[in-house]
Each structure stands twice: as structure tokens, then as C-alpha cells.
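What follows is a single chain, given as C-alpha cells, in the form predicted alone.
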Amino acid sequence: MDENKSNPHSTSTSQTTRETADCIFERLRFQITRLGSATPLTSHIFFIFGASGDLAKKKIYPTLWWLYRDGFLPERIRFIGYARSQITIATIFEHAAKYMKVENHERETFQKFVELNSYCVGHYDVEKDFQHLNDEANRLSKQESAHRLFYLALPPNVYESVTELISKHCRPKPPGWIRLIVEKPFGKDLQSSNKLSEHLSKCYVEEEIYRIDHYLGKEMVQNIIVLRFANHILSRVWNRDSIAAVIIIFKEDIGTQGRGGYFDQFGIIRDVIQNHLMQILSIVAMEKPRSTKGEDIRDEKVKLLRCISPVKPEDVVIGQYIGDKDSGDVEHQQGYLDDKTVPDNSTTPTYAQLILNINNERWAGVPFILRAGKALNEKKAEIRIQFRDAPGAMFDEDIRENDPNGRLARDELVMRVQPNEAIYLKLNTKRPGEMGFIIEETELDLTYGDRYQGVKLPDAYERLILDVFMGSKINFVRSDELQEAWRIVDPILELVDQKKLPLIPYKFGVFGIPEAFEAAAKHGYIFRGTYLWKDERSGSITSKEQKKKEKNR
């Protein structure tokens, strides 16, 4: 079914594919040059705070290498890692090696990249360590006015001291600029988020702050704006008159894998829904911006969020996964509380569904369902726009002849964010070769792996870090936007923290929680479980296999 649809095409290494990628890279380089990200003689320094941590080794250093390899970074650049660990830059690259994906023919280029990197040991609250870091930056760049970018891959409890000391001791001399990349979580609730924003505003202007949400760098999330506002056929139906419900889904097929200690401080609502899914919702539902400029787009997102009422307790379902002792998969046998880093009595949700209402003329009465969970049956993120029932009963008699309990399926526009990016419109059609009007569900399909074979889609971090170099803020979160997102979920977070909402256990590997599906149906989202993806329709599927698929779905 479409829940399990996969991309049959793997990345090709043919000459055609390489030529396609080279052509795309060349266009990107031209765009970067046109946008004027830097003058040839200007030096840049990229600082990685938390250089010894997981995010740095798995994402930041590999991303910087890929951007350097593909010729997207300024010619005069240095990279400085900073952390408390008594290690060397060689140790950092040793730990990050398997994530770098260095090909044999890239070894020489990679060595040049490594030579541009250095590492400083220091505390996050000691002034002399930041003074030493500044001296080291000046020595390496030989230019006190070099542009400086600071990536904070740090726990939130050190943000205040680090950002204050960076501003005090590590600012470049004019005309150099400073840009601060702040990783989520941006606070733990409305109060702590506002406190952090207030602190940052004392040290930096908003133009210098880049609050990074990597979901905004994903190809399909960025494509929503084009899909909505560049296609008249969609703009006419993008409202409460045509749309019955919108559901935004995030699923992971893994548990905490021994890293539950960090997750337990936040839970799935803070970790995924308040940021990733709320960002997607604002783009799906916002009014048309005046232009594609960052501030115009972010203005409309804020206006939209201000129209959303705080979530009601009756519109929330939360759960926590337990081990499936009958599973042959060892990981699936382990529940959330079996993670040794998680407190024994933890009631932190690993699954949540929130149903939101947007109180404006376009969306009044349309439920926006945000659903996220760990330890489910698959890894997936997607947006489903479900349209209202076709008016009239023209085909009811034909449908009942084949299924006494049947009804005409609703049209549904699906935007698959990950994996295997795709946009497809589910609709009804006459079954070929049949007498009369026997109707089945099919699709108009834009699967990226089919349509854009050989095209390399940049990693979200690649796109976002490149945006920071160019000074583009379209894909970053503004302080007022952040405040509104916290306002919407804050009352529910308080109830969750006070253990006032029922926590539903669910087995590792299930499709989801039945209570969540029932709540979505109550608000008007209809799930039939009868749709087959094209690859499954073309194969031979027995009735028994079909029922099993529908049950799992």
C-alpha cells in the first residue's frame, strides 16, 4: 500500500548520472556566486562548538566536507572545533570517518580539507578560554575582520554562557560579520524559550541568529511553497470548502537505542511536534507571501500560528512503547523503560497525536492532525491533504454491488518528505476491462526517484549550512515564530509533565495507537485501508496477503 511504497531505483554511478550531478552542482555554484555569499579576498572561519559530540561527528563535519568537496564553500576558509574533551582534531576525524563517505578518488581533496581544520580545548563558561579561541582564529585566518560562523551543537544548559562569551570575545572586527547557528531544542517550554530569546537579543541582533530546524532544509518541505503558490489548480481548492482534514505524520522504526537519557528530558512533543511538524503545518496552511524573501515568508508563518488555539486535552493522545516479547528482533523486544539511560518510572511519551484548529476564514473547521512516534512499523514523514467527499450519490449503487459497506474513496494529495521523496494524488478511476462502473483507487504520481533519476538531492544540513554562508534566512526559525509554536503546545506539556494525561502502552513495531486513529476519525479524517500502491497492484497479491497488509496498515 502507499504506506509501504518504496523507490525501486538506486543511485546510479553511470556517466550520465555523474554528468547530471555535475550540471546541477554548476548551477548551484552560479546561484551562490550571483547571490554574493562572499568576495574572493574575504576569509571565513567556521566554529563547531561541541566538536567532540555525536551531532558534530555524524552531521556537521561530514556536511562541511561535502560542501568543500563540491566547491560550495568560500576559497579562504578555516574550521575550528571547540569542546571540553582533551582530544585532537585527528581523533575527531577518526570518529567521524565512517560518516564522511570519502571515495578513493577524493582522498587528495579530503586531505586538503582536513588540513584546514584545527581544534581548541576549552570550557563553556571561562572567559580566558574564549580569548584564547579568538587569538587562535586571528592567527589562522591572518585577518581580524574574517567573517565568523558559530555552530552550537551543545546542550541547552550552556547556551547562555557560550553565546554571551562568543559575543564578548569572538566577534570579528568590521566589516566582518558574525552568524550564530543555534540547534534545537530552543528551550523546554514557553517560559524557558522566551528566556533564551531574551538573552540572545541582548547579545545579538535577530539577523545574526540562525535557529536551525533541519526539516526546513528537506527538499519536499521546501517544495510545498512552490506546489501551493505556483499551481492555480491547487490554489483554488486549498481551503475549508474542498479540504476535509490534514494529517502530518512522523514515524520512526527505531527506539532510543541507549540514548533515552537525553530524549527523556523532552519527549516526542518537544522533540518533533513543536518544531518539525509545526513548521510543516505553518507552510502548508499559511497565506501567500508577498515574495520569496525570507522575512515575507516568515511573516505569513507567524500570522498563521497566531490563529491556532492552544491544544485541548481531549484532542491529545500520548503513548510509550513497550517491548514485543514475541518478536524475533532483539531490538523490538526492548521497551522504552528497558533503556538503561531512562528512569525506571518515566512517563515521557514516545508517541503523540495533537489535533489543532486554525481559526481563520480559510481553515475554520478543518482538523490539522499532527502525529509522531518512535518504535513504529516504519520510518516515514509525510503530509496528507484529504479532500471532501464527492457530492451526490451517482456511483453508490455500483459500489454497493461489490461491497455492501463500501463508499466512494476520498481524493488525497500525499507529499512524502522521507524516505523516497514523492508527491502523488490518490483518486478514483474505472477498473480497466470491467463491465459497468467498478471503481478502484489509483494515483497521479511524481516519485522523485523516477522523474529525476541521477539528480542528487542535497542533505538538509548541506542546504541549511549553505544558507547561513549566503545569509538566507528563509529556512530558519524567527523568535516570534518560536514563541507562537510554544504557546500552542505549552498547556499540554504542563499536563504531560504533571502526569495528568493517560499514557497508552504500545508494542514496538506496531502501526500506531488505535485511540489516535479513532480520534482522527472522530474529527473527520477517513482511513479506508483499501488503497494499493502501483507496485503492489502489478504483482499477484492473494486475498489472505491483502487482508494481512490492511491489518498491518
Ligand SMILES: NC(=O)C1=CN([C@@H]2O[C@H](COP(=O)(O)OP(=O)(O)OC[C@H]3O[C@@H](n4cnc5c(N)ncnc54)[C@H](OP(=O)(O)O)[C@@H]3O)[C@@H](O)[C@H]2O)C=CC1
Contents of the next structure:
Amino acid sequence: MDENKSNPHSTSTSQTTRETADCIFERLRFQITRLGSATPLTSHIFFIFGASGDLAKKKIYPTLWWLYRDGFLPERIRFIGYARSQITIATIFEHAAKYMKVENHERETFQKFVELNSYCVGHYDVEKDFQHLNDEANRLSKQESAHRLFYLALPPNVYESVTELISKHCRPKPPGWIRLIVEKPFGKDLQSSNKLSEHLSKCYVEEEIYRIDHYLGKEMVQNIIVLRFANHILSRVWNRDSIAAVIIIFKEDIGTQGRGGYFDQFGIIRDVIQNHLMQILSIVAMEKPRSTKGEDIRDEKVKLLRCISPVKPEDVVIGQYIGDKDSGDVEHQQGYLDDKTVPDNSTTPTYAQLILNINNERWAGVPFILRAGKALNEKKAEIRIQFRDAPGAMFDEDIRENDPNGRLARDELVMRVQPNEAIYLKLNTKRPGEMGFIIEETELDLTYGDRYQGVKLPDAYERLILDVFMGSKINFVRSDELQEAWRIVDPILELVDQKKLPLIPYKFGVFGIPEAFEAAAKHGYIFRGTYLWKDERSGSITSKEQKKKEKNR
Ligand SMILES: NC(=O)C1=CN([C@@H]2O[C@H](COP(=O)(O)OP(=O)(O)OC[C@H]3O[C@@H](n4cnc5c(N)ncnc54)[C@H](OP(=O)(O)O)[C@@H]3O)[C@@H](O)[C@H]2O)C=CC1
Ligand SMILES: O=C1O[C@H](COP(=O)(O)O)[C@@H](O)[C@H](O)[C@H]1O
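Pass me the form predicted together with the ligand as well; I've looked at the form predicted alone already.
The complete assembly is shown below, putting the previous chain first.
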């Protein structure tokens, strides 16, 4: 018998899930109105520059749709796409369709959203095109003082002219405000980044600029601050006395997939480490901010970055993927240089590991290892805090008998940013049921999918675009943070660009580069390879199933 039918008070799982999600949305909407900055009745215009491009199609249009669908955007809003391509808004929506994930019951709402969108053709450096865009915006919003948000989903070579012409021709009349969302890369090195910052500061005040780093919008990255500063038990051990090493890992199981034109000019250090991983590092290691205000948090991040010396060449390992001709997977047979958008003899790294030292009282001597690679065996991002060995030799005999490594495993706190967000603490326990002290590794586990069933975690772009509407800058990068992050990697980038560091080839689909593991071990990060994550231990999940699950999320 169907229990739900017989009991009017019971709900089906999907109903419960929907209700949980509704409660969360309701709470969020309340927070937004309380913060008041989205001012629901004032007109807003959201401009998407580079509307014909990849990011716009995959992330920006879908995010705007989800925010609109869930009732987070101001009532009076228009969206205007802008690019050089002679296309229509219909074409843009056709291309973005598969990323929008519109459900059948949402069709009517979606249609309303589509009707709020339009597209303007124009160049990125022609004054009259921007004047025309401004006229069009005024006509559509019927208000010259509508608040305006500009998303620059554009390659960096046009940032300067676009930002100048927006400021010159497309500012709203007061009291309308303007907010400019700038995508990374913010420059190519310290010098070009400073030049861009100087240029922006001539046309905009800092409050108007939102430098987006989408990792700052990820649930687990946002949780680091709470985990660290709302748990006394952790704050006592969060230092060099207890922590042996910290490793922040980014892995992708795809290659450049046709984005080689962009990637080859930047490489993995600029693409991922200088921004996403350095941002994570600064939150993991900063001192406690005075408050949760954006400026207080960013002040602490900058202070921390200032304690890091530029990376030394001996602390760097770089690599480039090659095709694995024996692989059954056609994509894995293609190396980086086989990508048609990559120059034939490119030496751009697709894998890098940098080991940093933070010269302050809390962290001196603790290696911070930043590791990122494309075309590896899995997609994963995580932070591992490895604690020091348990002192005293009490279990030595028992370990020698039972453990091939002859030493106790180190405790490790892992924050899995993606996929399947989780926080788990790896610990040693007595193997249950055994007579003696047979020790095995296990975990205290907070897997979000189990603990928070039915809770929808918004996509990083959803949170960040909403932040811009609300005028919250906590999750955006300040110019001095940016400057410090570039300072740390700048000398290494110079050596990489001059081809002065050995580039290690690795096969598409491998776990990583042995030289990087050896360097991490030499600095004190011990990887035993004996621990199995709970799902792997129980055999309940194979990596293919894991992938499938992730794809369906
Ligand atoms: N794609 C992604 O997944 C991510 C992208 N980003 C960042 O977002 C920004 C946009 O990326 P993405 O959408 O991939 O880029 P695209 O290469 O798709 O470029 C976006 C649009 O810019 C215009 N454009 C492209 N090349 C040039 C050029 N040389 N000169 C002038 N205009 C040009 C094109 O529009 P038209 O010709 O119609 O004017 C194009 O549709 C970049 O800064 C990138 O680093 C960040 C994170 C992820
Ligand atoms: O910024 C970038 O990030 C993506 C990875 O983002 P994720 O949210 O899927 O982890 C990366 O593929 C890309 O090269 C880089 O520009």
C-alpha cells in the first residue's frame, strides 16, 4: 500500500525535497530584502558583453534564468546581450538551451524571462556603438537612472576599451548605480595586472568593480571561514604546532577541449593557481577577521599573502599532458599538442605544483602545496590539512605487525570542494572486534549529500551574481589581493615563459606526476596510499558510477 496516499500528513520524498528547497529560497529572499540593496522596485539592466561566447552560453545566461525563476531578481529588470556577431537573441538562447535545464512546468516563466532579453550588435572600441547601446537601454528600461550591471564575458584584450567606453557612454543618471563584473584573468603578470587596475581606477571607483573568481562562490570555499572560526576545537590546532602540511588540489579529467587558444597564452598557473587556489589558501591560512564584513575579511587575506615570498624554482614542478595511445578512450589518446587550437611546439604547462611558505608566527615551516592539473584521472578539488605524527611510540609493535608502512597514519582533515561536497576527518581507530590493538584508518564524515538531503546548493555563479545585485563584495577579489597573488607567482611565470624549467610529460588520465609527489613528500606531506574513502571501501561506488552521479547532479 502506498503510505503517502493513506496518510494525508505524510509527504513524498520529492515533495519534502521541494519544500526544503522552497524554505531555503524563502530564507534567501528574506535576507536579500533585508539587505535591501537589490531594491526590488527600481529598474535594473543587466548587460552581458561577449553574449555570443562560451561563458555567456554555459554560465551567465543559465544563471540569470535560474535567479529569475527562483524569484531572486528585482521585478523590473531587462537583460541586454552585446557582441560583434550578427546574431539574434534567439540564436543565443538556442545555444544556451542545453545548459538552462528548463523543466516542462517552467515553460511559461521561461517565456517571460526570454521576453525580457534583447541583443545589440556592436564593436568593442567604437564610441557610437556604445552610444547606441545606451539609447537602447534607456528605451527598454524607460528610465535613465536604472541601476546597471555589466558582465564582461570577454577575452582580456578588449577589457580596456570596453570599460572605458562603458564608463563614458553607458553610465546611468543618478541615483542609478553602475557595477562592473570583470572575469579573470586579471592580467597576465604583475605588470599587466597593475596596468589594468590603474586603467580601471581611472574610469571607476573601487566600489563599482567586482573581480569575479568563481571558486569564491563555491559552498565549501565559503564554509572554510565558518569551519575555522566557529569551532574552537579547530582554532586551537590550526597552526604549525599541530599541522605538518597543507595541500590544495585541483584536478580535471578533461583536456583543453578546443579552449587551447586561450589556455595556451596563460597556462595552468595563471588559469587556476594564481587565482582559485591562491584564494583558497588565503582563507585557509588568514588570521581571524574582525567581522564578517567584506573589507575585514579581505584585509586579513591580503595580510596573509604579504607573508608569502615569491615561489622558488626548486619548489615548482610543471608538466604537459601527452596522448595515451593505449587508452580505449579516444579523448585520452589526444595530447595537449594534438589540440588544433594549440601551437605545435607549445611548452605551456597543463600541470603545476608550487610549494609556498608563509613566513609568520602561525605557519613558518609548514609547506602549503598548490597542485593543479588538467587531463588527469578524475575531476576533484579539495583541501587537505595534514596533522603531525602522534608523538610517543606506544603502538610501535602493533603497527609493525599490522601495517606495511610501520608507522601510524597521520590525521587529516579533508574539505572536498567538489564533486560531492564533504568534510571528513581521517583518524586511526582500533579495528572493531579484534583482540589486540590492531589499528586502522577511518573517518568522521560529513558528506553533504547524506546530511543535507534535498538541500539545493546554488551554483557558484548564482551566488556571485546575486552578491553583485546586493552590493556585497565579500566574495570578490580586491586589487591589492590580486597584486599580492601575482607577486608570489611572477618570477616563476617568467622562468616558465622563458622555458627555463623542465616540462615533464604525463599521459592523459594518470593520477599525477611522480616528481610532484616526491617534492611534496620531501617537504613533509606524507601520502601513504592505504586509506580508502568509505564508498570505495564498501565497494558501493565505482569511479564510473561516481562520474555518472556527478554528471546528473
Ligand atoms: N568559458 C569558460 O568556461 C570560462 C571563461 N572565463 C573567462 O571569461 C571570459 C570569456 O570567456 P569565453 O566566453 O570562454 O571566451 P570566448 O572566446 O567565447 O569569447 C567571448 C566573446 O568575445 C568575443 N571575442 C572573442 N575573441 C575576441 C577577440 N580576439 N577580440 C575581440 N572579441 C573577441 C566573441 O564575440 P564576438 O566576436 O561576437 O564579439 C566571443 O563570443 C574570459 O576572460 C575567460 O577567461 C572564466 C572562467 C570560465
Ligand atoms: O576558471 C576556470 O575554472 C574551470 C574549472 O571550474 P570548475 O568550477 O568546473 O572547477 C577550468 O576548467 C578553467 O580552465 C578555468 O579557466
